[in-house]
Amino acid sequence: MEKAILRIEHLTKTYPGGKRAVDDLSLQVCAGDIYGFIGQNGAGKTTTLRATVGVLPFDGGEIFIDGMSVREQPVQCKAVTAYIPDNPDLYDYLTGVQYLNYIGDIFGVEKEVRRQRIEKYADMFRIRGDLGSLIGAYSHGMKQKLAVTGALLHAPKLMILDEPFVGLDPEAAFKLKQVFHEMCEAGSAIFFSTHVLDVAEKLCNKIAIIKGGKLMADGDIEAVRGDESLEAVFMEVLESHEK
């Protein structure tokens, strides 16, 4: 039986105002998923991932990373997840490496496996020469590089990322994707958002549709999808439930 490293149950999600961000949402992601999570502009996923890491409050339901509560233990569900949200908002009067000594502090990475992932990831994304510069001076593709190779350092079993490619150039962007089924290899799960069919449909193995804050469809992307392409699948999914 797969083992589940991301339960949510039944989120809700309502901001001041009354608009349900999230409605009764429930989905699972397993050791070893690269699990794509698509919908259109303001359909509920940036609210999704952020109440999974718990940078936001949630309404109803309960969230479950490797069978601890986000709500009841919030510390240790973060020790094991790595976030990146769609634009990295970093510390731009430390160097790249102080960044990363931070980080490594933060999640008690021992000094000799954390000067290995640092050389491994910023060789990886080309950063490794930069890392003695201001993040202030860094582009955005840059940061976003820096960012996963913070991300990367404690060896997460669980990464959340909000459109991850966003920015990346296709080099980066063809790394990223190998470390997603490194990690998933060694037990570790994905699970991102994406506008961008094409990549959901060549790099998940499942995939979520969302819209107006409800799971439309869900599960292996061979089941979802059938004989079509994920876009035609998509806009069906859309267009179906068009009020």
Contents of the next structure:
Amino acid sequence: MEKAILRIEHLTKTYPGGKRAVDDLSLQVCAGDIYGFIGQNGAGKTTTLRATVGVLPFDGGEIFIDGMSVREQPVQCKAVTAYIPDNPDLYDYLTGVQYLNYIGDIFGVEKEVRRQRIEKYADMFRIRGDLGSLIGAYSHGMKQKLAVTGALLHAPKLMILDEPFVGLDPEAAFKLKQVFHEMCEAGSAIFFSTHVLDVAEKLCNKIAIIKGGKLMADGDIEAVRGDESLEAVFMEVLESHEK
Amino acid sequence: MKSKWLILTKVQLLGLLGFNRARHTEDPAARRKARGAAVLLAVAAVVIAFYVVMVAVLFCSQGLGRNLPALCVALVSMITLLFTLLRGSAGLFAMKDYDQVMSLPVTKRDLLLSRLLCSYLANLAFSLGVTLPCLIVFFVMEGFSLAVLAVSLAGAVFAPLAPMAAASVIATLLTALTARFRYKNLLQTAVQMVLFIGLMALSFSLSFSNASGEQADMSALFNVLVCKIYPPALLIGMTLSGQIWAIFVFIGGSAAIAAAFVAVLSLCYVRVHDALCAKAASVAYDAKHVRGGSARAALVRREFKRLTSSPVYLMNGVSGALLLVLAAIALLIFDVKGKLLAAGLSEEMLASFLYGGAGLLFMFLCMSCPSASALSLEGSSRDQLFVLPVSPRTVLLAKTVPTLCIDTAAGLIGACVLCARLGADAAAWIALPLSVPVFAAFTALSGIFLNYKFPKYDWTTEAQAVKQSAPVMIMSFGCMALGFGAAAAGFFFGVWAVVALDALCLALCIAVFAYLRRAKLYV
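Could the form predicted together with its partner chain be shown next, to go alongside the form predicted on its own?
Let us now look at the entire complex, which starts with that chain.
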């Protein structure tokens, strides 16, 4: 039986004022999964991701990461997770290497391991030449690459990303996909949201489609898609529930 | 069609105190916070009005009531100048919404005008807050005068213009000149501090040097003092003496300076902005920069870097401590004890002054509190902090460390110098230095507690979080009131008042420390 790294059970989140952003959502991401989370704008993707990483409180349901409850053991859950938001607003007043040291210290990454990983990923994403500069001087794409490097520094069991390919150049996007595969082979799991169905179709082994906070479809990509393209399935799912 | 500068101003004002958000939100907690902010503003206004009324009553009882309008203009102008200087160029440039606003079909003049207008309205509110209570006292004690009313209101309305323009020019030049330095923030802060202290010292030294002329006519002497603080304020006094043209010179001069500032700066606004946002050349990775440490140390280190990364944060964060150190230096230079004894004060009275000093020490330390805005400054990047695998209490306590360190260091200097120069007895030598870490801990913990309860994450300039947020205002005005109260209690009750204040602070520290165990950090 597959080992569940992330288990979301009947998650419900209502914002103050009554807007229900996520409604009784359940899904499971297992070790080795690259799990795509797709939906329209305002469907509840980011709310789900933020609740999962413990920065947004939720009203109902439960979220488990590596068997630990996000509600009861938030610090332990965060220690095995990496999160990259859609627009990583990093600290402009730190240099790239200071930021990575900061992340390394927080996650307790041993110095030599830290150095090796910084060099590996900085070379991979071609930011080595800028790591001594202030983050304030970075472009959006460079900040994204630095955020990814920071996220990979502690070899997380679960990596959660919100629209990770936005702002990345084609080479960096390709390298990031490679990293996803490497991590999954090592027993980690990736859970990410995207609007780009093409990426989800080629990269993910599992997907979930969310609309209006409710899960419309989920499971192995072949099972969800059948003989059709993911785009056609996505449109069908949305339209069938509108009727 | 509405003028564009008016539309821009309206949008900025809507975001200023969070009332628009409260009006349109469905979240009851946000509404409660807005109501709390409104109450806080009212309390701040009452505290200012109280002090102004006390001073006005004193002047009117000495027969100097007609000098009050000029004094109001002089003080408002000086305070506007100092606070605009403290704010630096952040009010005009380097705003987060710069790209978005500059992409709109608005002229640079409209943009500049709207930004200046926002600052002006805040200063005008302060100016009226000082002038109106003065006028009321004057009318109650000396009878109604239409001339005084008209001149005072004209003075209050136009007083902030010229100092704002002058301080903005100085701050902008300073920022532009230091923009390409590696440690530009520290350099800017250092120069701003020198200017700030220099202006204060100059103003006070001139005031006191003239105050010694005992033979002079009080009213004439008073005019000289006003003139030394802010020379154009003398025009207000001249108007009330019958020289009507003087008020037109004051109004025209103030308006002309502000207009010239807008006209000139709008010509070079983009260039100045680009210079201020200049980026240094790339610096490559060096393996020797990779080092290890604990999570707590990493959080604390980041807090210190944050403090030194922003001139407006640093200036506001250390100004109270800095003033305390300067006061200590002044105490070392001047023989205050000798002068007080020469003035007929007994040794017992001096001891009372010493314990009253503990209250003032407390007020200086609380006056500027970086922890009161440390959480708000996380702004839109706060989820980067909240996802880290450390407890919320660890995060919040790390944010108190800069306040704790700065206040303890400055407080110990102040307490020791005060004890040494006023000839403290053993009890005072124990009570005052021991009170310092307690006051510092109280300031740091109260600041972070208030910031946790009332965070202001939606700022477009750091100054909004550092100067205009509810926690900062509560700390400034609350501690000012508490400090004066403690000073009075210390004066009358001696060491026991200090012990009581310490016990109160300690109890509140323990309560906040325990409360933070239950804290949760959510976006």
